[in-house]
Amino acid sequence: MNDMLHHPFVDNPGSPLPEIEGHISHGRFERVLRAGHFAVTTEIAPPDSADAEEVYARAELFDGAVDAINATDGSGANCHMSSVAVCALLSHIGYSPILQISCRDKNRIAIQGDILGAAAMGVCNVLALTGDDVSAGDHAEAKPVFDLDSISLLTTIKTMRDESRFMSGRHLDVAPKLFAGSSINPFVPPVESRVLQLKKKIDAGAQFIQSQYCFDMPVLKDMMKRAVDMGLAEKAFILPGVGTLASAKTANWLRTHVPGVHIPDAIIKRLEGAEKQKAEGQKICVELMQEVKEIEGVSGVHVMAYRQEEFVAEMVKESGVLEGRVPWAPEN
């Protein structure tokens, strides 16, 4: 089975998905959004090791709790488990993972396979990623690549799919069904700009859009004001990521040494001051979950907790978004 053939939403999960109009792939995580549901989404950190076993463990945390499973493609410019690989087990057994593709890696040819490949072996979800620079990772003599970027990378998924070529031109005999998805950074200086890279990106081809970590809400409030306005938000599904901090340390050197992090310092005193850090850095994402799904324009969740994945189900049922709504698990 894989996210194309089992789906809650039909009565025989195991016989096709109908087609539905105006919906780009056979995938639960696009239904969701489409019907109108506050998603959410998570990540997997995908294993320094060969055993699938190890995929379905750590996957398995998120059970009744994610609507879909971002497989990180080499964060931190850090070796492991391909996401291809992990998208594909993911979806043998039933869940709706979403294919990371970072452009340092890879040039045009080898990205345009692992398009197809993943389409065929049922991924239906996809986010564009520029990626980080080698230098910040484990294999700092690596040779970047950067033949694309995330930019030119949704043009390409959005060509291959909706024109049934290769970026040479050559034709295609079977199309990859994909929802084209990419990330924002609403802190990046200067943050006024931020909704005009939005803008390009959905201009691109992204129907969907993950954020990086959002702690500073007035400033998330503020783009997200901007795109309602320019209509940005009827054009994609806008998911702010938010995160658990362990610690007052942990989240200082996030601030300090992982580009883009933006932590206020309100966050920093507050983790300071209590007496069980760990459990006030979950209270904070569950807060910042409910106040997320307040902000106008926004379709959804994105939660990130590295190295604290056991708690995203409870931090997301504790929240209250879902609403009551049970996404899917194996035993659905």
Second form
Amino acid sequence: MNDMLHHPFVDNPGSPLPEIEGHISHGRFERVLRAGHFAVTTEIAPPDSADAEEVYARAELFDGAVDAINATDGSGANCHMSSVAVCALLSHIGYSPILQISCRDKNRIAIQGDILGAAAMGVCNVLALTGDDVSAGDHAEAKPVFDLDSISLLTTIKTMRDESRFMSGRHLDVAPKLFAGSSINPFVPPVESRVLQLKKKIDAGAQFIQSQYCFDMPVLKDMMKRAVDMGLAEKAFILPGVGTLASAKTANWLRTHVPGVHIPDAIIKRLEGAEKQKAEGQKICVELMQEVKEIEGVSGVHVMAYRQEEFVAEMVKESGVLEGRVPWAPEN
Amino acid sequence: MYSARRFATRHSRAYEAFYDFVEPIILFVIGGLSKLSGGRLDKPMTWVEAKTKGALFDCQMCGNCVLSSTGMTCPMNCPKTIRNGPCGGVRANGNCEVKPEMRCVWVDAWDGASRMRKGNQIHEIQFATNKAHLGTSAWLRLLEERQQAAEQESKQ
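Having seen the form predicted alone, please provide the structure of the form predicted together with its partner chain.
After this comes the whole thing, all chains and molecules, with the earlier chain placed first.
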């Protein structure tokens, strides 16, 4: 099994891996999940820079600890290097990035072009998001596009990949072989319908799901139980998101200012009571990873450590969720 | 109007029953008028549709009407014009992430759908709207689609 995950490269690490029957993409992330391993993913913050070295340096922090790296697409409606470019750079040296596509900035013409371009540059995974509104970011005066929404985007990816055509019907010479995913937030109203929204995304073509920050384990467990009962955990790989909080103050700011972030009071109290809040935040994150791993129907965990990226590898190691497995990383 | 559209969501079942009753009448009348006038009345009829649905649902005349599938709540009032909502940014009180004073359109939609006889239609995947239909009549389009379907059937 490990041979399959650590395939010796013929030319260079950026070359596509050999096709495996039953797999959609050539990518390593799909292989890890389909092999039944508990997968770990994380997020890279695309730099405010035109320097590729900065992208490599940020990715290197996760070496040996994660199976795939999400490249955010103007997260929080703030402008950064494009996710397509970050993913192309990372794919080229062998990493397994997940291309996040937000519907906020591009219409269906631009998005479909990006999907083809990204696949041509070796990108194997894509995450369909509706995206935050422009008012949340540093260019509040920009025009919000929202031509598609996340589910329409999943339909688009699936159509291009499986039917080898654009949404207009025009034929594609080579279809983009992308492993498609989307996100879910189990904690915001209408909480009882969130599992139905999850089902809708899976019906639309999501093969993996990464969730918003999960700090409220009972709510997550309740949704996962319903998802398992509905057979959704067999249809898609579900990776709940966990995060690390730098301090009680940060946690409070996050939950009041960032849309969709739900942090229970108990977590804030625990941080407030800690002598070293940052270390306590990381301890909480490690515990959450361990707790997530025990939930039935879960295929992995998505670690979000904005501005604490350098601690991700350490936290993953400490949690033991990989059970000694070392994810692929470039040889330096 | 915001209060009228919230009222429609709360009484989605009654609205559904009423619309099921009047839909054939509406289609019959606009079909007849359109035919008689050779299409010259299409513009005023679109105006009437805009005014009626505007007053009742804050209809944005996207021309791809899905009210019956979205709990009698117009999804085009969502600032992100999501057709398969809600998004993940809904506030803890059920209000919109972008417009904090407004109830999330999709929280209302799921609520409205739960009361409707055909509420399960909210589970159907809606593809993004055809923007070329913006400002045109959804009723005339529905009529056209029904006529085409009937023609197809008679051919077979």
